[in-house]
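Take a look at this single chain, the form predicted on its own, given in structure tokens.
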Amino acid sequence: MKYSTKFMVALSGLAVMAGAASAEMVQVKGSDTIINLVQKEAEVYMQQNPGVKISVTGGGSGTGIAAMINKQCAIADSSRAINAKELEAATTNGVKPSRIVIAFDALSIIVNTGNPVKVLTKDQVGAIYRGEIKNWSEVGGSDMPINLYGRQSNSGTYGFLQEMVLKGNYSSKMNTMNGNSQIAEAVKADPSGIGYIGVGYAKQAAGVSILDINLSNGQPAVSPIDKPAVMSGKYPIARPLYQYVNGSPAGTVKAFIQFELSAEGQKIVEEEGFYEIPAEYKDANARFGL
């Protein structure tokens, strides 16, 4: 039987519609931190895995976790823990949130080139964005004003600083941005201005200097720039980089994040300027056999 050409062609976009359709999707959510870094990895398993797609957005941590327990994504990108609040609604959904780590952070303080401050301790980066120290002269810079740039309240990134180091509010002269290549680029612009970033977006900031940072004073500060004093637990503002599932993960939500674990997955993580896995948390992913 002979078919014309139109025919063929007809049966021929039909089939590549199909095949567009039977893809598979992933979902993945949340943090803007690590919202580089997941589409990276997602490009280059996409790559070796065309049956699969993967889309990747951001709009902070608490909004991954949001859609993660409201069944709207199937991973949450996160730079914090869940918290009870969320903990609470995701059981109230028939939702189990499991964390995997996929990467460590070190939590970047930034200041424009030109200020002369190098160092603050980690009291004092807490004092700084409550509003208490509010001139550079109080911690060894120039007499002009703190212009502070921050994160928005459901930014992942917000809630470590706050609770790690702030341990108390914000000041409400905080002027908050949408991520970190936001804050980077406000720094960059006031000769008075300090901002926090994931250490992946500071290594590549141009026009900022990274501080150094201690516990106290007479301490040795560290960079968190220096991966093995980070990786040794001895720059004091380091983290975890989550993602959330709703129980074990498994089928292409696992290879996935097998991937992002791998020694292919964790040299794009180092690519992205954070850093590998401590082994601490390799052993946590291990009770999902990743």
Second form
Amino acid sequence: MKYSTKFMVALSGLAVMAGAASAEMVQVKGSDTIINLVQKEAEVYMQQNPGVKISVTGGGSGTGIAAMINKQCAIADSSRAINAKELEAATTNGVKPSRIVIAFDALSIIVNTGNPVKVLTKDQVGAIYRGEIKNWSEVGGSDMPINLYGRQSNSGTYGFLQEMVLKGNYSSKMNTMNGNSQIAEAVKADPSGIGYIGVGYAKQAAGVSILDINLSNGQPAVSPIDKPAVMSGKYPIARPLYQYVNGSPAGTVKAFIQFELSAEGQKIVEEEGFYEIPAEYKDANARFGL
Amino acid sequence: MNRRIKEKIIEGFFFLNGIIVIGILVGIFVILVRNAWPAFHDVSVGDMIKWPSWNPDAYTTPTYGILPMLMSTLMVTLGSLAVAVPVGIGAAAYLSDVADPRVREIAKPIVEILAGIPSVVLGFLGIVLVGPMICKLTGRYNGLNAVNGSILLAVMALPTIISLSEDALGSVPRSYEEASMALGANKWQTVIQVKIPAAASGILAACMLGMGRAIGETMTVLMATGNAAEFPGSFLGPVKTMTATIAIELGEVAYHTTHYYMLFVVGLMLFIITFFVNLAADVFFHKHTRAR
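The form predicted together with the partner chain is what I need now, so please give it after the form predicted on its own.
The next block holds the full complex; its first chain is the one shown before.
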């Protein structure tokens, strides 16, 4: 193992050297939920700043954060906060993750358009994904077993939903799909399916209906595509979307992030179907001089 | 240069190449064992078998049950053989005994080109073509399951099975065929009752090699089988194979944790399984060549 570690260190050393040679190459890696968004941001930014190269790849939030900890990328896209285990690994590697909020997402629960269910409570969503509610008739639908579609464990959305809504284990019957689009396609084809995807994907997906979610029965249910309600914090499963960098952002990385946070960058966020950064998170970004 | 020295150098060169390959094999085995070993301190073998599911990201206590994924891998592999073996032997018999030599000369390379299709392309076909077809045929709403994976893996195993079986059939001595014909058997009887039994060990070796390919295949099954963690209920349900588990989880696992070591245990198991399958293929193959 020692040898392979040394080999990896040598490799990443080479990568750093290669990076130094062409100083303007920025590697961005991580969340599949925001890959399209960040790619769009990078495209526009590169058009305005010829000579800068930004490469954006997916793989999941966990993959991105692991790559940042191992110093294989400059920016990690993540749809969940970094967890304790990852923080510990970062500290061991001498990496200080800084969190920047680049957009806001209302995680959307989708079902087939043929499904009469239009509203669920946050707790019902949790019970459905834990496998405790097994039939649509238990939540006011027709008598059909519920087919679960979710993400693979390297997905930040998987982690976010588990942490914030399930507070327990996912049902082992859940089909784990490769990304938001694959979930949307599966739910579109399956009359008894349910899935969770980023609001940017939900707005674009055809053939699925987006459920309204409320905190508990009787409370007003909110749609994830109702912007004022989401921005005022009324949608129960909304989340900030992050980029993590090592230490304080500087140089090209900082310039790119500043572009993402600018009015122009935030316009792209809205065009991709996500929401601009709420005021409370702008203050957090300001810590890094952004 | 002295001819003998030249001869020695060349000999040494080939010897070195042989040793390097063996060295790589042993090296891989050693790395797998060393990374898998710490897992047995954290998790007992009994628990690995007893736990009903593989859930390293559990909310409270992670479980590392390996039976569901072992069963998934077996189902997908055996399913692929159920499709590939009859089709493969049939195609091989056609190529060796029925087809016009000119047809064979074109058809055999085409079959071998099939082996060059990238597995990710097959996985893609599984999502957009085989999946929807399974839905239509069975009336289910989700076509990502063990059958889908089996069909795609069968396509991957076919070139190996067809090509090697055809070689085996072709190497059956002509006198067998002539004797059979002389006794009044027709072509069909000759192929089925004389040639295929005579080439049996070669055909078996071909099937084993095809199976070895199917067990280790990752991308195709990852894309086409649905990857649910539960113990597989039926061929029409989703399965999560050993290879898919490693491919999905190794990218984000924190190094030197129980989860990380357990992934190496799974890798070690895969290595051992494919090793024995290939070894069996080799044994059958030698039996075949010696019988000749």
